[in-house]
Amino acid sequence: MPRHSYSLAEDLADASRLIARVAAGESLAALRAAAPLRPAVLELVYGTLRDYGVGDALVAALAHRLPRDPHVRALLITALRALRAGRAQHAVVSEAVNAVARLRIASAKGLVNAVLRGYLRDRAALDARAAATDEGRYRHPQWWIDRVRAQYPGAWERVLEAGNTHPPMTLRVNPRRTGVAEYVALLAAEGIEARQVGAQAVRLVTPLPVDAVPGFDAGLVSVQDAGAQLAAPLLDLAPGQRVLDACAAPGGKAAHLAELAALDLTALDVDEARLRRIGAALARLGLAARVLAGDALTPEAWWDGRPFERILLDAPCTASGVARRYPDVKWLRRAADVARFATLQAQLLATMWRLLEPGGKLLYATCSVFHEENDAVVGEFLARRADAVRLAVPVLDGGQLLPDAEHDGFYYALLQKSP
């Protein structure tokens, strides 16, 4: 059977449905997991979410009365993003009007046509008006901008700008299967330009679909950001150690731990659906670990009482360091979420410390750039625990890695329990 060729109207309608659901509080990752999405729709969705604040401001400026239907508002923001990204003006306007019918809100055709044509008439003035606001210029919520500006006075603009870019595609070479030099040579033979950016990290100059990455299915490599690849080596692993990855899903760091040494590794996560991805990743890479469904806050339900020599606590967080990879978090998060996550992180750290043997090491990690989730959590913990000491991490200055062209934003604190 011939494959269906999708129109721009269909792509705009499908993207708008997703944008409306994200605006209502749903996670884009969960929506993607529920159903496969066409590349054209994904491109519209990710671009729209990166620029959501701009589009929202433009709709507010152009519509005399803001559309009540969330799908109409989402369609306008998505179509405005398509226009600002350089798509053919006539095609975007006409197909956005056609998309209204696909969304079954035909009464909004006139509004959509008027808003988009109004934007094209006064584009320069409207863009300048949007760019005059912090949210329009930096494309983040105001509370987020204010917090980053206060915490990184010398780098805040760079951090925000990084959050709006396309993330690099970096691979982690599996040393059980091949070496970095050999793999880079394999890529070169396939005409794929890449360069080494870490001990096991290889960055592709041009991103590829995962199924087009040479050797992926054979377990030669995994997709993992270069900053995330710093975690496992910091734990100073040795064969036979009892190691816990306490919040393991989707499994990138757990697999990295298993690649570095033959460990007695437990990969734990409270989300059973995401936990299944760990087993699949380990099988593809030819690795083994004990994969458990359980809540790290209630170890009595799953722990056998034997202490661990190493613990990786990759704590749930705002994901403020990986906003370019998950652009919906910029608009899903609220200022109050920072304190909420910090409370959970402190509870997890205190609980995991009980499971660590004397002399053992625990790596506290987040993908956040907010101090409240990082140094504040660790500092308060160290102030309460006489048996805890923070070890130096040579590859990081103070533990905070800010996002840039090579990697996302992460925080690492390596703690040791007194013997």
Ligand SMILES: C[S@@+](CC[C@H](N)C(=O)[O-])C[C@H]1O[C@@H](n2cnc3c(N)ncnc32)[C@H](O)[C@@H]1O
Second form
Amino acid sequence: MPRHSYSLAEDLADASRLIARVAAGESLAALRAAAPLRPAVLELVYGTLRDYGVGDALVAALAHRLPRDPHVRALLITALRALRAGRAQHAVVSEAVNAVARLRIASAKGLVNAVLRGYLRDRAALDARAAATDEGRYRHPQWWIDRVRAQYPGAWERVLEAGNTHPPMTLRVNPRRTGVAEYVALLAAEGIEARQVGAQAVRLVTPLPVDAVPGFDAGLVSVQDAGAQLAAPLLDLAPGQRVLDACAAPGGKAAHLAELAALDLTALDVDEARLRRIGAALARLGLAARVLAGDALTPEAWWDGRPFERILLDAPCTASGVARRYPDVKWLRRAADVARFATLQAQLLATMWRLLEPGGKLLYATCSVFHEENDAVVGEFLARRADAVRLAVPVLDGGQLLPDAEHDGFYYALLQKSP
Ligand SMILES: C[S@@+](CC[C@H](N)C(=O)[O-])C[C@H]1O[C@@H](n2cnc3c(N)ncnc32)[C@H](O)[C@@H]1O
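Write the structure block of the form predicted in complex with the ligand for the protein whose form predicted alone appears above.
Entire complex below, previous chain first.
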């Protein structure tokens, strides 16, 4: 089949369509699941979303009246990103003008041309003006910047900047199939540089597409951030234990639990589409679990009444600790979502507690950096429950991991029920 090589105009048009849909509230993960994207479009989309605060500020400064058509606005922000990323100026301007026809916004031709040329004429001053706003400088929405600044007076800039970086790629070695040293040697033999960064964690010096990771299809490794890999070992697992992963999809931590011991493991999730990915991951790794579709808030619908010895509650959250992996999240979330998630998390924690055996342990986890979803949820829970204690976990230093070059942002609280 002859291969079609795509023009920059097609890449800009396709990327802009996605940016417009994200700006209207759709999640990038769902859009990607629905239709695979070519690498050039992916790069434009991720770059544009990481930089959205800057693009938005530039369009506001350059257009006399803000374009109302979402595709016009999306095309401008995407083309500005391409310019800022160092793409050839004349190519970007002329191809963005060509993209208007593909997006059926031909009447915006003059505006697109004028805004992009206006940017190039006065670039240094406009960049400086955008960088003078918080959103332009830190590339997060203002409410998010304000919250991180208030909650981490000594680390807020570092946290926001980490949210804009390219994330590291870390693998988790499946001890049922190979050892860390053998796997690192296998990578070296293929000319892939990597370093062990945790008990089962190996970080690639340069990220690779998953299908280029040696031994991935054969179940030697999974892709999982080093911070996420801290969860399963905290539960101090032993063969035969009855374990519940209450919010398990797509199954990263559930598979890790199953790798560590031959458990009686139930992997539950309310989202059936995401749940299918657990089955695929377990099959690839040669592991087993009972995979159940169900709502953790209504256990009577799926629970047999026998308490669990261990529960992992990896609760739905704002994902503010993993914004660099899901840059759309920064612009999709609203300030009010934080309280909404905190309410749901408190309900999930109280419900899961009922299912835990006396003496059993529950690990509460989020991939958020906001206190409201973390220490506040756990603190309020502990204040109301006389039968719950929080166990000290020295490696975690208080439970809140902030995103950095080694790992994403996570929160863990290990709780034990009185015997
Ligand atoms: C942070 S993700 C879990 C990630 C997973 N533990 C992993 O490591 O791959 C949160 C999950 O909670 C699920 N969820 C949200 N509300 C739920 C509920 N009421 N009951 C069960 N699962 C729920 C979502 O569908 C989502 O898959």
